[in-house]
Amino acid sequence: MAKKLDKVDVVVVGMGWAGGIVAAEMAKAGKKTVGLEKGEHIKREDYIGVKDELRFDNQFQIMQELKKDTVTSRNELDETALPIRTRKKMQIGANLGGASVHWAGATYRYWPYEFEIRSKTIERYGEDKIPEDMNLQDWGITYEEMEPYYEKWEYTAGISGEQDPNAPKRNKPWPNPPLKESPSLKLFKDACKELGHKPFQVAAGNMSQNYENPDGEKLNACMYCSFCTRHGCDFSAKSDPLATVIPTALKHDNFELRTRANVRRVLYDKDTKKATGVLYVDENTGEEYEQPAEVVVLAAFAFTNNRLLMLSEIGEQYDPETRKGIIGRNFNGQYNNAFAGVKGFFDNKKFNLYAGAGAMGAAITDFAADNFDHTDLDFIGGGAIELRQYGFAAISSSNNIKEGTPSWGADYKKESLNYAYRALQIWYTNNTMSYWHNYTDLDPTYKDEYGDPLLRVTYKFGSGTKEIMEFGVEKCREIMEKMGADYIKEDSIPEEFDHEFSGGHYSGGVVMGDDPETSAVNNYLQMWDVDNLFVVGGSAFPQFGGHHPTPTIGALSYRASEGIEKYLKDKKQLVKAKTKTTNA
């Protein structure tokens, strides 16, 4: 049987950027707060001297082993789902900080138009742009709403950039100027330039200089190592929450942060409607402990976020037969229908691409969101094309190679050397939408230790989706054509979803809005069926924005912890519900 434990103002789930901004927020509010992180209890000294290629970017040590907790996957409703159970074909952060630990660090805003998109797209095109199989939602929250959260983001996290000449104009600049420009960025930027496009520095969760935030956590300049995307960083040089959020919320008293704390079931009064806490395994003891707290805070990963509430039936779970429900509903990210472009190999030019950082880069937004016409396309939407310097290590750098070269073996051996600092990648960032197709459930076969069933993800492309890839590898080679390229590698087309969720860009599910019969949760996150959850991260976008989403989700976690306070102030419901009747 469960201890049951003191009560708390609120409980928080998961310990990424979206829990971390949560407890601290809490905690510098006075709330009695505890964080419930599922990992170890990774610190910045953990990390120090480990910059080792192929324990991270080979063996992906870094992420959550999938032999006991995964998905299961599938594309057709008639299939049976298998587990994915090698971290090459998924990746999701383990221990203290989550994902945003391996982040690269790239920063871009969701715009205007990706926050109302369907109203603005049938406002431009007609509602006949809209593809039947696409479920395209506004997010129930404007770009100038969210631009506040944005900026106190930013601030935390101390980003260096330079301003987008196509984004809306910023109410104050960034924190830090942009990182260095090297000679393959220049490259890229001189030859936007020359075909009219508006090059700019991607703005970057790597410090450009020391740094200071609002909270008095100091970060230090980066020393453009390489070992940043896939790795943590050892000098407090990169954006993360082990550098932000929870030694800010560990200095308070009132905040209490447990690790290897598995959390198994949000507690749920059905006569009340009220969460009351939530289970949780100490994974240390193997000991049961029931957390009770006024606000309940799932800040996990989405698919976790997910799970958690299928798991304590929290919600009506979607069925994509009748297509009603809410739980589950609009499972969407980036993994093999986005960044695709191309790679150029130069004879006579060599680049130093051994010197890097995870959003060193350059990028043009001349074909993201609804910033060109999308009149004649078959498809809604952009991205950014980006080229970004990383920094290559051995293993990586020895992949640069043409097509028809051997793998093995002499030839290989001299092309790998010839280009090692000859390619040159540019990709592009394309959004993804959400189809009625595509949704999580729980799987009716596969169970984790604990003997609970596995989140389910069925999910194959729909409308639009390969044809905003081909458009951006056309784009690409446009570019890397106008750099000089000798020769052009373009990515191949997937003809459908291969069960690799690659790049770790998962959202929706618990998706945002003003619409209960088309969201779990409103602006603030909280869910409309239980005033007391906030269920914060990737899992409320109803689409997935052209772009990287870690600011995004930062700029909503600060958005709900406006939110939870709110709440515990006047213990109600924060935003009046719309129906489509009153939407007509």
Ligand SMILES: Cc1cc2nc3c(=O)[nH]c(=O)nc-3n(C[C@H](O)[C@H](O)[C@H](O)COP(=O)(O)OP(=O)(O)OC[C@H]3O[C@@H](n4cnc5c(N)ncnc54)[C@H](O)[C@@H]3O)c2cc1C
The other form holds:
Amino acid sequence: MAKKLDKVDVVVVGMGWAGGIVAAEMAKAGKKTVGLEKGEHIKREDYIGVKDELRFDNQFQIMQELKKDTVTSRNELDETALPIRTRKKMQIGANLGGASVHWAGATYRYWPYEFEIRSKTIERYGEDKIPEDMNLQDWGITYEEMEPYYEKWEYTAGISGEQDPNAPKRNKPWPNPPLKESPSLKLFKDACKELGHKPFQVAAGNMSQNYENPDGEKLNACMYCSFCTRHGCDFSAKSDPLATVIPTALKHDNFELRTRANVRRVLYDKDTKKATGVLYVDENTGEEYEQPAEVVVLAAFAFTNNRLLMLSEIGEQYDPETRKGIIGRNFNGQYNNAFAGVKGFFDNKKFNLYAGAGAMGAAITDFAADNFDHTDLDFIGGGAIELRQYGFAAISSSNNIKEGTPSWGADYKKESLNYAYRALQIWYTNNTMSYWHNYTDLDPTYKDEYGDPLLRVTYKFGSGTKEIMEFGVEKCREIMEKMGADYIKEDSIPEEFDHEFSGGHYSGGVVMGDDPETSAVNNYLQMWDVDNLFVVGGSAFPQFGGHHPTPTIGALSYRASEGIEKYLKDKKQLVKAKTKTTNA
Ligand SMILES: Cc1cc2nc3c(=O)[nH]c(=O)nc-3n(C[C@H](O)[C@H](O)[C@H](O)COP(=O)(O)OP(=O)(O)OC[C@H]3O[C@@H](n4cnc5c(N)ncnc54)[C@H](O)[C@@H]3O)c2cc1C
Ligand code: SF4
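Alternate state requested, the form predicted together with the ligand (shown: the form predicted alone):
Full complex below, order starting with the chain above.
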């Protein structure tokens, strides 16, 4: 029998960017708050001196072990889903700070078009532009409404950037100037300009200079050490929750952090339609606890947010055959359906690619969102074209070889040494749309260590998936040719989703909107049917934008925090629904 603890104002499940922001805002507002984190209590100091490519880039040791807890995956409804057990195939955060510690730092806001994608697509191209298999939804919030929350997150995180000439004018400049421009970035920018595009420096969560954020947290200037993506930063130069929002929350006595606290259920009273708290296991002792709370916040990454609602029997499960139900719909992400591009090999140019930072890069957004005419194209949306100098490491860069080179032996060694400094990659970070077919539910066969069903993902490509990638590869090739590469290798366009959830860009399943018939949460990420339950993170995205997701997760977390404070005052649903709620 679980031990019942004293009631608090707010319990937050998961302590990455999303949970860390909510915890910090609640702590600052004087609310009695508990943060429950499944992983270990990692601190920034734990990363000092750990520049180990084998452990972190090859064995993915910073990420969740998948032996005990993972997802299962299939393409078709009549297939048996199988569990994903190798960390290369699923990169989710394991400890305090979550995936937000090993992120690279690439920072983009989503576009006004993307928040109102259905309405704006119909307005410009007509309803026929939306394919029958695509479940295209507006977000229930506009870019103008999101702007102050983006700004708040960017200042907390201390983002280093410059204005993208295509993007809406910012109210305030980026908090820090952009990172350095290396010769490879300059070459990319010059080529883009010659082609008539508008290049700019990618905004980065890597600090271009020492910075103190509005909460008084200090970050140091980046050393361009290269061990950035998939690593924690030992210089305190990468903006992450361990350096910002978690210490801010911990400064307040009304906030308590409990690590190795694995939440298994949201406790839900069907009569009052209220969440009463959460049930968790203390993984140090194996004991179960019930943490009652006035407000429950799920911020445990898209997979766990989906699964905890299903295990707790909250909301109606989505059914792809009837297209009815809410929880699990619009499950999506950027997997092998995005980030295709080209690699250019330069015989007479050398670049020092072994210095770099996770988000050091140059980009264009001329082919993002609806910034270009889609009338004659068989897809909607777009993305950035990026060249990133995230920093090579010895083992991973040894595969810079042209097609036709043997994969071992003397010729392989000669070629891989030759191109170690002479190969550049550019890619297209395209939107991925949601399709009626794709969703999550509980797996009927596979279970975790506590006997609870794993989350099952059913996912396949839909109309436009391959076409947008082909378009991106063609545009990347044009730029690479202009850059003067002697040989260009195009990424091949995959036939189907290959069950590799790499890259950490997962979304949907608990989506936001203005209509409870088609969304689970309102634009404060408050559940339509359970007023005191807020589900925060990428799980709220109805579609995946054409850029990296974290700034939008950060902005929505600030928006949700504001909503939680309002709820604690008025104890009611914060948004008037467009239609009558039907999914109890
Ligand atoms: C290699 C890599 C590079 C990336 N680079 C970028 C980038 O450049 N730009 C960008 O925008 N995004 C990037 N991302 C994505 C980014 O990491 C995520 O968008 C971000 O971390 C999401 O934040 P979150 O708070 O929602 O989730 P997380 O940071 O993962 O936090 C969720 C937390 O919940 C905890 N948790 C899970 N289940 C439970 C449970 N049952 N009980 C208690 N706690 C639980 C987890 O342990 C974790 O700490 C990258 C991801 C990866 C993997
Ligand atoms: S590149 Fe910069 S931000 Fe990234 S880990 Fe190194 S010092 Fe930290």
